[in-house]
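Heads up, the chain below is alone and in the form predicted on its own; it's given as structure tokens.
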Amino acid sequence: MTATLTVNKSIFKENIKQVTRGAAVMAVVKNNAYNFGLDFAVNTFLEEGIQTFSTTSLHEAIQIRRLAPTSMIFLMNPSVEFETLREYDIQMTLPSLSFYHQYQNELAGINVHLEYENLLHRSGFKTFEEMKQVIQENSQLPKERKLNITGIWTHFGYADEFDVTEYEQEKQAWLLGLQEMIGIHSFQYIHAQNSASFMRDDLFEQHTHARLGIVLYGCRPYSSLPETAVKQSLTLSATVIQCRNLKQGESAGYSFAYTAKTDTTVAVVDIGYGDGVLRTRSQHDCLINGKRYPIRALMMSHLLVEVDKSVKSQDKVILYGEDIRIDEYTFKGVGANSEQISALNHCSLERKMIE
């Protein structure tokens, strides 16, 4: 018996079609494609006509290049491994004026996307004037010393928030600045919208791509989006090893993890935090034979679930699935969609891909 992570490829592909709605998409495949597996995700996106990818690590960008020899690959974090970038034809963010000045000579021939910081304050140029300075200085260099400014981008840190004004602020700041930038330079790639922004606003005018992450993997980026808008292809399942009867006042698990308030039956399930189940997730329920039951204790390799007499040894236990969605628990405060998915341990879970 082994806890299992299953991905239904057909549903994964249906979801891609449904959420992209024919728009040009840059698929975010960082962190092993949100733990779905880089090979699986890139190959499936290619099958669905997506030819543009982004990640945050250079080693993943190299893996993508091997899978997608003719695709555009964008590295969202800066790298100083300039020869590797050239060798594998990887385009990279240009994060600041100081980075440009520090590595101006080494950047010759590198394809870069100018990054605007906006309200996220994570990385990027603080002003569009600084970007203009790079364009001007670069234009004055001899051809063999120039970098190639192929793109411009930003990230909206508040697109999934509806009760504050920051999303409108960062959106307007970006769109106004972009108008100035496209007036002085021709960009092949213009991308700003994450999953939440794209699902709210569709693809902005003058933008070449929506840069989508979590929604491609089957999770809603905000709670008011109907469940029908996004299809979840991932199932996390385990097995009831045995059922134990506890009398009122008896405890089970390490250090009195669960103490029965009445005579109770608990199912011992073969999955735990060692498999990547978050402690906050274990404060909620799971699905057994189509019925929800409360999880009462979490251990490294086991869960204790309070059940009734209908649950038997070898019954399947679903922690995530079509009827018990990841994003349901996101909106209950368990953690971000990506946090719940990326925690899952591929070293201990059996991994299955089904059509």
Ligand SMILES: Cc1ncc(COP(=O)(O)O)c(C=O)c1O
The other form holds:
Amino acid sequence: MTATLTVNKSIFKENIKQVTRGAAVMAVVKNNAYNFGLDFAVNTFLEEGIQTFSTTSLHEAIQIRRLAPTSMIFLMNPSVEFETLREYDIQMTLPSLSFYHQYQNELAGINVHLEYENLLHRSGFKTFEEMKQVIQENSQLPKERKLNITGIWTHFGYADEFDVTEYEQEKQAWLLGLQEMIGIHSFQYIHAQNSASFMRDDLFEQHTHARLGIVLYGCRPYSSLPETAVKQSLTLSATVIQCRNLKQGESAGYSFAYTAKTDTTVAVVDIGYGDGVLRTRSQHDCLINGKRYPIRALMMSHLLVEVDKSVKSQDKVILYGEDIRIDEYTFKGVGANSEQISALNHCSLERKMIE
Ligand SMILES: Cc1ncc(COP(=O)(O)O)c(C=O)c1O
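Can you give me the structure for the form predicted together with the ligand, which would complement the form predicted on its own we have just seen?
Once more the chain from above appears, this time first in line as the rest of the complex follows.
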């Protein structure tokens, strides 16, 4: 047995149904669908009736088009490959007034969604007045030079924060501006909410889609959400290769990585940072035969886990699974859910799909 990444497709699908609660969803499939695999994710979302996708890279957008010929595909980063956008019918963010003015001619015929910057300050128009200026200037162009303003959107930077007021601020700024914008233009797509915002607030009125990532992939975006609300379909497992006894004071692993405080046993496990186990994750525990044991050292292809005499060679070691969730470690400070998932190395791990 080697270190294995298993996705249970039935659980993945059950989770989609459970978290979306019948709302219209734009599935965020960037970064190879949060490392679940773009083909797998897009096909499964399609099977579950999701017909709207977003990503940040044009090459992924093209791959989605091949998988989903009739879907709406939204590129969240701007691209200047205008011909390709037209060829593959990819809608794109309009990220600023200056981008509009710089590429006004090339943008003709492209479908764009006006992006509001808000508190994240990563991209987008500074003000709704600037967006109105685009609508006004575009309306004065001859038909063949017009771009198509099909959508409007923003992205919240604080939706998973409960102890500060920034989420309320960014929400109010957006909802207020949106009222003005829908008064002067008809938008086919209105989307703002990530997983945390949608799980907290349900789909806002007048919004056509929730733009969801992590919750579709089975992780809770914030800790006060009960575990039962989101089902994890991913299991990361490995195997005990052998158990070694250490005497008190003996060290194991490179450069005294772990020194035994008493006589003890360590299990040598066939997974390491080369497979994507984060160093921060290795400061916690893993599950062997239903019991948690502390990880004591992390190497490229191995972990040392302090165990008891019940653990034997060939026992299965679970790093992530239904009973040892990725989001548990997010809330323990290991790193964002997506950071832990993105690290997993699909080239070195054996991959299994359970239908
Ligand atoms: C612009 C944008 N929208 C939506 C999402 C989805 O966020 P989440 O994974 O929290 O649902 C992301 C993810 O980073 C994003 O960058």
